[in-house]
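Below sits a lone chain in structure tokens, taken as the form predicted on its own.
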Amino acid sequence: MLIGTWNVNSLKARLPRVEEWLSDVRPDVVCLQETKLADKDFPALLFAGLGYEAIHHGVNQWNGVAILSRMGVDRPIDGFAPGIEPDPDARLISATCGGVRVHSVYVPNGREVGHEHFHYKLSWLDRLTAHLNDTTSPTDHVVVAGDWNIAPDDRDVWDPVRFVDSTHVTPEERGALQKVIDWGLIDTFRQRYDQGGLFSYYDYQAGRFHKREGMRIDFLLASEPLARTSFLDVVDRNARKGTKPSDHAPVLAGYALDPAHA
């Protein structure tokens, strides 16, 4: 099973790129973030024509998350599970696809250290762990994929000195991410690749992409039973090239599952 995640930075603006990528790569499941669409504007019929059942959680022109699946979509949940403080933004959607519980996440940016949005980011990650506790188990096949807006360690930014006292790299953010991981998730990409310079996000400014000055903030975390079957982790850097790309590249993970018997 091939599962991808991609912050498309406006699905309306990037739709031709997404269609092309789906046709070329043909992942089984894709988590999208920052669609910037309300549900009524989401092109579910277009994705159906490409062979994907699609679900979307969006309320306006900001945020927005989706799951596209060729393996079916069961037990969808928009946002956090009932009983958890609701999120005012559309940043989380979950469903079971081919026997894997898939969560598409768009973690808040945080804006500035100490800003109220920074504390919202930390709280959001705590609620994500509660959501996982309420909806699934670390002993199940689980993927939590998306734009985390956190670089897990200094290998995941192009120049750690440039990020001192900035969001995405603070001990508080990395600690909050580690709590999610400690629920029972594994960063198989980092298990497979030890080196730095493997980035998923490049700012549009200052020629960052061509200078390879980026960050690894988009990744898939897998439960241990699923991670045991991992055979592929890759950033599709080619999808960051060309005309009107997203500032994020898609990230893909492969798991040696037979979807018919997952």
Second form
Amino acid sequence: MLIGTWNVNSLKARLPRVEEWLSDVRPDVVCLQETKLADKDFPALLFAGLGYEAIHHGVNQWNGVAILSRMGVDRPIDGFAPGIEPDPDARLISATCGGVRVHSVYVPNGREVGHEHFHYKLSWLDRLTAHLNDTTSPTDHVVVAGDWNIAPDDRDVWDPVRFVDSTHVTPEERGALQKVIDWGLIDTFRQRYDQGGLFSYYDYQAGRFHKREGMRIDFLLASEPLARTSFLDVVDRNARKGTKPSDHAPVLAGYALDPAHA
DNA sequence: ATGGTCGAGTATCGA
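Would you mind giving the form predicted together with the DNA, to go alongside the form predicted on its own above?
Then the entire complex follows, led off by the chain already shown.
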């Protein structure tokens, strides 16, 4: 099973690139973030024409998350599970696709350290752990994929010195991410590759992509049973090139699942 | 050249 995650930075603006990418790569499941659409504007029929069943959670022109699947979409949930303090933003959607519990996440940016939005980011990650606890078990096949807006360690930032004390790298954010990971998830990309310089996001400004000055803030975390089947982790840099790219590249993970459970 | 970029929406904020 090939699963992708991609912050598209407006699905409306990115639709030609997304269609092209789906045709070229044909992933089985795709998690999208920052569709910037309300549900009524989500082009589900277009995806159906491409062979993907699609679900979307979006309330306005900000945020917005989706899951596309060629392997079914069962038990969808918008946002946090019942009983958890609701999120006013559309940043999480979950469904079971081909036997894998898939969560598409768009973690709050945080804006500035100490900002109200920064505390919202930390609280959001705590609530994500509660959501995982309430909806599934780490002994199941689970993937939590998306834009985490956190660089897990200094290899995941193009210039760590420049980022000291800024959002995406603080011990508070990394600690909050670690608590999610400690639920029972594995960063298979980092397990597979030791080196830095493997980034998923590049600011549009200052030619950052061409200078390879980016961050690895988009990744897929897999439960241990799923991670054991991991055979591929890759950033699709080609999708960050060319005409009207997103500022994020898609990230792909491959899992060799037993067909009996797929 | 003290800026460099997008996308929301149409003044300015968010990333």
